[in-house]
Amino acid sequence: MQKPDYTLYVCTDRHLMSSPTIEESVEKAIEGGAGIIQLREKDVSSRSFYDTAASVHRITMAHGIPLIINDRADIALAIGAEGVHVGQEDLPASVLRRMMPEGTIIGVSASTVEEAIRAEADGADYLGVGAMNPTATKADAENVTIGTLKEIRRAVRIPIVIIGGINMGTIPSYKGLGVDGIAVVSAVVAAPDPAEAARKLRSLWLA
């Protein structure tokens, strides 16, 4: 597996996707240029999560793209996923680093400078910083200001991806801030043509 390309980081959402299956949604996102896929399943059984993860992992492996499992280290271990992403209420990155195989990508959500510094010290490989804007996928998330984002960028050396209402309209606000990539959900998976949406988002971010 090559070094992660954080430019366009796509998270799944079975409730928002325009595709008939998560597998098709993932295929289209990768076709459009997604460099990382995060499988996010908040309200399914462990068995269903496992089955979907195994199926999606076959797709991401075929394209040489890392699959990150949201929250569930056990699912990541069970299918041999390349990484796991956790929030502030989940297992700390330091614990995950001991649990997971060497080389596992560990991402941590952070919305303050303190959380970011702690995550880096605990061994996180990257940060998901947000929510940058109001978002339908996390109605209770507090917004992170551009000022705080700049402070986080100065405080840590690991890659940062921003998340929360990132779309064609909001992307220009975050260019030139030292951010490594954009993490999106509905901007890709809910689009009528997810591959085309991914292509446009990636090219706008890189322009």
Second form
2 protein chains.
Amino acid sequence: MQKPDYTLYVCTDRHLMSSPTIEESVEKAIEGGAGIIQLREKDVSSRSFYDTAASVHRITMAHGIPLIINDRADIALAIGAEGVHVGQEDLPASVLRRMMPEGTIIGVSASTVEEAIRAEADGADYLGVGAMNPTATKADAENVTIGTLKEIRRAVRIPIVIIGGINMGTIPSYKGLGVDGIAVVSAVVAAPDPAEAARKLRSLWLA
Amino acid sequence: MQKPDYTLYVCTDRHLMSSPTIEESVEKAIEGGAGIIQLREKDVSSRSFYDTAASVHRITMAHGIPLIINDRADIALAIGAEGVHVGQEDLPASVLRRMMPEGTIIGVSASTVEEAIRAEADGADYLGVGAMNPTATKADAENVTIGTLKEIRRAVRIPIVIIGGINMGTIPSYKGLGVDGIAVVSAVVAAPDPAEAARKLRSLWLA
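Previous: the form predicted alone; requested now: the form predicted together with a further copy of the same chain:
Entire complex below, previous chain first.
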């Protein structure tokens, strides 16, 4: 697989999605131009997470798009996912780098310059910086200012995707800052037409 | 590390333990004769599970005793634990056998003959058979009869530990059935003196 295209990074959300299944949600996101998919599952058994991940992976593989598993490196290993994404309360990137196969994409959530620098030093391949805005998914997260985002961009060399309330209204604020892509959850998966929503977000970001 | 001694298999429980820390709980269980320790953590972040596992592993390694991680194969890999234990709702043993390092101890919970046979075929090293009795830890589990336990013993060759309400009162019922050891949670970790409780359970089982 080539280098991931971070332009439009779509995270799943079983509880927010407009589609009847995660698989359909992912199909539509890819149809609309998602270049990378993150599967995020909470409060499900490991077996259920594994089954869903295997099923979603068949879809992403058919489109040649990397699948990133949120938090659970064991699920990523079990299905042979292309990557794993961790937050500050998950396994450290340095530990993942040691235990995952060579070439595994490791992403880390960062909301401060210190977290960003540490993640890059630990071997992260990209950063998810946010939450940029308050969202339904992470209502309690502290927001990252544009000033901090600029500082993070200056502090690290790895790709940065921004996350948290990224939508048609907020996208213009984040252009020209050296950000590699936008990561979205509800703006795509909760949209009545996720493919159309993805296309519009991608166009606006690239415009 | 040699073959595990399944005689007294102690599972941790942060919510039931009488000790102020998991580490102290494990120290006392080992002092009382536990030959194998399972770390079970639910509803904690991956980072917190990892930190606890690393800390408990230092203790078990100092005593030359295998540490088994419940469910989370990624935590087991991250700390280099000797094994992982999975239930029927966790990753299948066949998948774990492929993704874990050679020599990893893989345990599977089984409550029926079918589950036991499949686990052995999938490459499990031992079975946790139960729940033998209703317990506070697994109040909703269906109980395994002595008849089923005997059938499972005839059906598989791998070691069997029984779990679920195994205590000084119930131990005599399970002797002479070809069971390799007893797995306990509260009978040790919730006891006022876990080391003394472990010693007594082990002695009664071996008597």
